[in-house]
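Only one chain is included here, represented as structure tokens and corresponding to the form predicted alone.
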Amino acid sequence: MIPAAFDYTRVGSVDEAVQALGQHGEDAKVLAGGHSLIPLLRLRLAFPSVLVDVGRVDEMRGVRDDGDHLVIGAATTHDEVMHDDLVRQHCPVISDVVSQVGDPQVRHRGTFGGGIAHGDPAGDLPALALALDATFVIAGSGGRRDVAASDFFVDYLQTVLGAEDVLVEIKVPKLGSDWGHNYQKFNRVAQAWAIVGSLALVRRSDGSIDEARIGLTHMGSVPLRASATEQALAGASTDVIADACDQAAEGTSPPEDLNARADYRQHLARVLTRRAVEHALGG
């Protein structure tokens, strides 16, 4: 389909972006890489009158070291994030997950922040941000504020971002060498959205599991944590993995569509979570 007519403006700073959004309100949308927004425009599921292009705002590009955290600019492309030395050294799970986003063309044009701000629970990055306990820095007319990943996603394709808000950067904690990770994604065809995905972050010492964080993809209207499995694994030996992962679908309400029924998605969540945990532990 052909998108509805719209105006286009390119901004050079975050403040200019906030100002441009403030002038147009709900009629404006932020454009970075466009790989989340443009399909919505073509299907006329979104029809803004103005696109505000932040793709060349230097402040929103790149990765920097911030002590215990890495800070990733929202307009940094997936490919740039995937190959960044700081990411590979301090939080390699990000590189691994981003490498499974779309295809090379998408990864070279799509942006890390755009994949999160889109708020699609079938996307790979929202579950990653949730499992990492990431923090989002948002600029708006009232200044800047930090929002935890657990508070960011509101409903299907809805986040806390207001009409005048811009996601500027994402803060993620550095993970030490005692953390293992693995992302298991099941999709119908290569490069398609995940039917279900499970991301496991596991910290282990002295033969037991100290902590586990598990993010689930496409198991509800927002990305979810497999809280029951996390609790069952914390402080336990590796002997309990199977029983703990059988609880991965608890509290979920997965959608039903042409690809899968809800009970099938719940089955996948249990199977993929067990695989992810075992791989994260080096099994």
Contents of the next structure:
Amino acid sequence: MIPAAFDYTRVGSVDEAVQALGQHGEDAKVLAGGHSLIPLLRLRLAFPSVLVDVGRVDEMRGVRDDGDHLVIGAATTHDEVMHDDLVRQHCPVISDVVSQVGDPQVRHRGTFGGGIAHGDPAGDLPALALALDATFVIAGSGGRRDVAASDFFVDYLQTVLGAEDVLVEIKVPKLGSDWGHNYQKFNRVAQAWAIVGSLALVRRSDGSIDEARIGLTHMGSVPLRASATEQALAGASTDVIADACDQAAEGTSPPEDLNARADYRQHLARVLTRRAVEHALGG
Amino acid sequence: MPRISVTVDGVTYEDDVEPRLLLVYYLRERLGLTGTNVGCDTSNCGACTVLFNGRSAKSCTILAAQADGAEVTTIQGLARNGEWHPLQKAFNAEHGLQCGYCTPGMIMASVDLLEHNDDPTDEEVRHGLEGNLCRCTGYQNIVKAVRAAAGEVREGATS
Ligand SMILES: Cc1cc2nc3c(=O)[nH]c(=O)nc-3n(C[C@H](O)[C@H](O)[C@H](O)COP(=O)(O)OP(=O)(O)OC[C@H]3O[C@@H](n4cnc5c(N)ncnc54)[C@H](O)[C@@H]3O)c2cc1C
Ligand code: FES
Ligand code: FES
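The form predicted together with the partner chain is what I want next, because the block you gave corresponds to the form predicted alone; please supply it.
Now the complete complex, all chains and molecules, led by this one.
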């Protein structure tokens, strides 16, 4: 279908973007890679009056080294993030998860920040950001602020981003070589979204697990951490993995749709989390 | 209306475009380049795939306004001096198509694929063409065609 009419403006800086959003009010929307927004416009599920295109804002593109963190520009494409040398060296889990987003064409256009700002609990990046304890730098009319990933996702397709806010960059901690990772994305066909996904980040020390962080995709209206499993794994020997992962769906109320009932999703969360933890440990 | 300057298959065009105009309709209806197809409303099928600044992209999911300053290559810009691209020849020789609807997109996605991996395995071809759906062939001969073309591209590079 053809989208309903809207105006379009391309901005060259974050300040210009915030200004343009302020000027046009509630009905303006940021356009990044367009790979969530344009499909919505085509299906006439969204009716913005103005799109503010941030796709070419240089300060929102690329990855830089910031001591014990990496800073990823929100408008960096999935493909650029996935192949970035700093990402591969210091946070290879990001490369691994992003390589499972959509298909090559989607990754050439869609952006890392867009995948987070869209706030889709079926998307792969929200759970990734949550498991990494990422920090989001947001620019708005009152200046810039940092928001923790754990405070960012509010509800289905809703985040703390206000009408005049722009997600500028994402800070992620560098993970040392003692961290293993694995993302289990369960879907039935190529290029499909996760029916459920489980991301395990596990820090090993001989024979036992120091710390585990587990992010769950599509297990509620927002991305979740499997906290009960994380607690059961912390400082424990690898013998407890099966029991710990049996708690992966605790406290979740996953959606029901044509792909899966809620109880099936909970079953998947337990199984996928066990697999993810085992693979993350190199098993 | 935004004014855009965009290079398509080597020719630069300047045009005023409605913001909601999708690149694929700009190509088809404004420029008459109907080699690029539209197969879905959900950004899934890949029939509309073109090279956008050198990388494969779904032209139904790009606004013409976003293409300002961009270089676009469609299936109609692949042949050189009247000679088909190795992928075009291989799709023909290996029966990589039946109805042909998906073919322009398949070939453009394959051009990008081979540019980054000139000797892909079956698995890598299937994975690399994940964004393109074919309702006829069962993919078998598409994979064969892409691998055959890869051989020719490699030979072309060394000779
Ligand atoms: C066929 C297909 C398959 C896909 N499969 C997957 C998948 O398997 N997993 C997955 O995770 N994703 C998938 N996606 C979505 C893809 O990852 C999108 O690129 C991503 O969700 C949105 O990024 P974008 O840059 O395209 O954002 P846009 O579409 O431009 O924007 C999306 C939303 O976020 C807002 N926004 C974007 N950037 C910012 C910013 N910097 N500041 C403030 N607001 C902003 C926009 O206003 C809009 O509301 C798929 C998409 C398609 C078309
Ligand atoms: S027409 Fe189907 S992906 Fe573009
Ligand atoms: S040949 Fe008919 S859709 Fe591919």
